[in-house]
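Heads up, the chain below is alone and in the form predicted alone; it's given as structure tokens.
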Amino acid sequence: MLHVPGYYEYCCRVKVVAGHDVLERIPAILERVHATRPMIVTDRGVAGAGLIDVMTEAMGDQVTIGGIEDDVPPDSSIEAVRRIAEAYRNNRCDALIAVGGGSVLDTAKGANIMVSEETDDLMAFSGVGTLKRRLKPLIAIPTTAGTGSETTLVAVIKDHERHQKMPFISYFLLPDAALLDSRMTLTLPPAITAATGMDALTHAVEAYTCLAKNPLSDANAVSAIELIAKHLLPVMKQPEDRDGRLALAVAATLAGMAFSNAMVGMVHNIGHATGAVCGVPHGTCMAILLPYGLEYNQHRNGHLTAELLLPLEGADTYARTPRNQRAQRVIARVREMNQSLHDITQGQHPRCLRETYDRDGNAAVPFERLPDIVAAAKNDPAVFLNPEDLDDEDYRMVLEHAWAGTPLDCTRIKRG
């Protein structure tokens, strides 16, 4: 996206249907896009939780399902995209219904590229603006309140051979419809609720504070931050709260609309690299790295960070906090939220990279892997619209502090 002062573009042509019982609208939506034989794309966790059964029961016998692919990995991969595209063709499907978190939604977007373009070379369409025509119908049903992929023009697919996350950016990747149904997040485990909630918060904060912000994306971002601040911790304590769950789902969608139009910055840049190199889940990376991105950029955009104290903590706190302390208060509040989530999940929500572990209980981010993350971050385009540049030394400084869980030494940050 071109950054020219005073100029902006905003587009979100996704039909959003939200409520406690909106899955029943799927047949009508499929009819509107002239689809009769959709493929369901999901993962084993979603299927195992019975959410596909909830969805198919809501649709009744009005829809003929062309196939169910329920083996999407936690980190979307080129291999998974190719396998699903092949199954779509073999089963003569004419639409996709993606039911899951960000990995599932991004995988469905990738598969949609392949089946719509009738190609076996997904990577030929990576980057910005490579898609030139409308894709097959896609309905997105998020089961986490985090990625906002249901209203974004972005898909991120991992190339495991190159240890790199590849971005695909096009308005043609926007789903035809997004269904936000509170039933689909009620069974979300506490640690995932925490990580995805902080993921959505990061989307909104970076959209508001990075270089391509605009008045429309700002409105989305501020609304998302207010909803997350109000509902995330209460939902962690009362996970069966359907109103709170729906509010977080709406917040994630708003944040997705914000960053899809304003893009993101160094938090996503370093987070993409950390996930690609060490396999740390994206939401976990966002939660850990958000305060460091705000600290690093503060000399450039601290006035914008300060403005976020109002939706984050309310009018009373905003009014009684001195103007020159508001940005620091926002950063402190983000760290307090991470601490509260760490406590509620009994340590499952990490506060720093040193506290992340793989499935075997080993350190997910050994200190000696930090140079590998730096190398990967330098090739990730998410940093393009960050308010301040980063070189090798800057990346290493940020990562070392994020690894140890210590605030940045702001005197070491350049003032270029």
Given for the second form:
Amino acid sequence: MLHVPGYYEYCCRVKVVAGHDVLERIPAILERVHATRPMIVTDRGVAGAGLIDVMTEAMGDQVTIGGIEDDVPPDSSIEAVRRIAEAYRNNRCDALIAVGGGSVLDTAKGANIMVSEETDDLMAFSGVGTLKRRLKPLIAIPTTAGTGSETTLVAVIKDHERHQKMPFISYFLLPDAALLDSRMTLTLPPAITAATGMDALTHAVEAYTCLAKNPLSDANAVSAIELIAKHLLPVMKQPEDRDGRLALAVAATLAGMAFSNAMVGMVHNIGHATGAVCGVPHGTCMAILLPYGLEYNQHRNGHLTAELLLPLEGADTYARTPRNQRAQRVIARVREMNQSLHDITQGQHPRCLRETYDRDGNAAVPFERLPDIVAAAKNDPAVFLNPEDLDDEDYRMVLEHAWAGTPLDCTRIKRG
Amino acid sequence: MIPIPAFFEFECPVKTHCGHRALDHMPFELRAMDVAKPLLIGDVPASHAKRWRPVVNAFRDSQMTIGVVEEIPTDDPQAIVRQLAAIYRDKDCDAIVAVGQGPFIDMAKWLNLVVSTGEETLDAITSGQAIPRTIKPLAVIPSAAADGYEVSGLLRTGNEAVASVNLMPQLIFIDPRSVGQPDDIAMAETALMALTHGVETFFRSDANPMTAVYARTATRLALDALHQLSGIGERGSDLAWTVAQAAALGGCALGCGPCSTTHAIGQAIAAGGKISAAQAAGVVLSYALEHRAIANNLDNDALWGLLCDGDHYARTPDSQRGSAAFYFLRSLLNDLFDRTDGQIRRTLQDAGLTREELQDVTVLPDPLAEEGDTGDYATIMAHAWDGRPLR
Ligand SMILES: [Fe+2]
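Swap state to the form predicted together with the partner chain from the form predicted alone:
Now the complete complex, all chains and molecules, led by this one.
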């Protein structure tokens, strides 16, 4: 259905290059932006998985790599940004290639500000619209099919000295190109494929069912959902399926375009808090919480959730499911997907918060920590665009059910 | 769903601002692109349609200096572009805001090339090199009476055509106050062209899931508007705004990609002067699609899914989706014909073309035509003439 709000904005300026042989085209892509000496920015995990080797091999000797910085921390920090900017200058580089997830890209964006503005004072450029001109060329190569961070114009850099997270927001921070190559996700471990795939699904579903939707973000979301529904489970069973991998990467970018224009809701809200308090990976939180967000909001947006049954399960199921049961069926389907992912990963993909563990095998989310998660969730801006309000009691109820893995009791959801 | 190609590129530099008071965002958005002094240019219809004033007013409290030239004719593009470039340089402007439609926006794109590159003729600008991505920001204010190419990356003037993603406007502001209130025929023509752009780009050879987002949205908006205009749907107060959105997003879908069969035929027939290019394209569309379907070159499921909502799509059996789509497009024209006392044509015959005249129509290969489009134009036109389905 066409939903046109009274006012909306939509923008996805990033150039997307996608396919099975995109890495081979990096020299041509660099040439187009007049760069000859790129610096590669990545993290240990990506480098350790051999992805930088895959990339440099594909590029051949047509490009001189000015340097490889492979120690970006999981939380982008100002120190890492400074170090990379310095290496960039010392090696006389003229472009950045960020290979990895959100923190790698954020760090590269920060370094780009420093080298382009020829400044040592990064924080002077924080906030909205401080940047006034094009920066050095930046190419983003995501290595998970999930975050969609290649589509965003935001960078968040941690200033540890001042205990602050500084946001930088500008269209000049958008990468010049996002490259989606099936080889970059081909070796992704099953549990991470599952979690990141469900993160992308959540981006699309929340963008479609929450308050800031518009017709273009809706079209992004529906395509992303269709692709994830069709390819996630087959790729889990057959990790080498390169068409499936490419489809999931494209879906994640589509979902990124959807949520960077339409924002997200309570699933991300509670997920951010759970991640911050208990260290549960973002995608895992999304997978667990998505059905609860849909259940909680159903009295407000059930008609929108119902429409998603078509991309999720196809025309036959949609036509055969009575109108008033479609939203329920969508929620059930998401739970079934989690169950299948749980089975395929032999339990590594948790179905509820109770099933999440830290590195040492201890429960990641002890029941006693739920109040801390509630406290953190109340301060997260993602909740503003959720269709229904949440107070302490509501958060607590949702978290308790998500912890135990039991469906919400609809009679306990307050309306209004 | 269209399949994902083994390789594709997608780029759309357009930021869309759409709806209530959209124009109010313009000064801020221009500043964010480091613009200090935009040159506002408008064509004659824009002033007559009262589209011009709200755009100028949007700068009233902005403390931004602007240059303004309104009621600009389009009869001698080369000379006018030269004059405007002189004004632009003289006033030290650093961006263009264009309020107009069709050929006027082509001129605005041309002007932008001239002031950005220093070269004057299109030949000199494009000789041997791609259009640079560093050209100045261009903002376009879409209209409900549009040819649909305004927001695309195409620039056409005389027999010349240039295509580049860098020619697309970086900013568009679709504000109900500045889309104009054209009559129903003009709006129907704009919506028919937007529908054609949406549907044909959805199935274009370079289509991918990201171009499809614009194609699908433009198609949906165009159909929504056409349903209102044909009396099937309830008429909303924001009809003109919907039409302008459809046209603008159809332009995003087109991007700088190749033109399609329907356009080539539509242009060729319109050259005879009996029917507008938009109406000719609207008439030809279902026959061109059906022709493609018979040649096994069209996914009927995807077509029906594009044209109708989820409920309609799902309840139509597989085997009926193709014929449902062609029937749907033809009934839409029949309803429009009825509603407009025949001013929107159902067939080429309605437009007063004779079979003999049709035989004289030569479909010239568009300079930007899709590769391999050696289509059987005669068959498509013959069926579009009297409205006979191909099978
Ligand atoms: Fe997320």
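Residue numbers count along the first chain shown, from 1. Being a predicted model, the structure only gives us computed values, none of them experimental. We call the rigid core whatever largest set of C-alpha positions still superposes within 1.5 Å between the two forms.
*Asks:* Quick check on residue 358: with the core superposed, does its CA move 2 angstroms or more between the two forms?
*Replies:* Residue 358 C-alpha, core-superposed: shift of less than 2 Å.
*Asks:* Once you line up the core, how about residue 74: does its CA shift reach 2 Å between the two forms?
*Replies:* Yes, the C-alpha position differs by at least 2 Å between the two forms.
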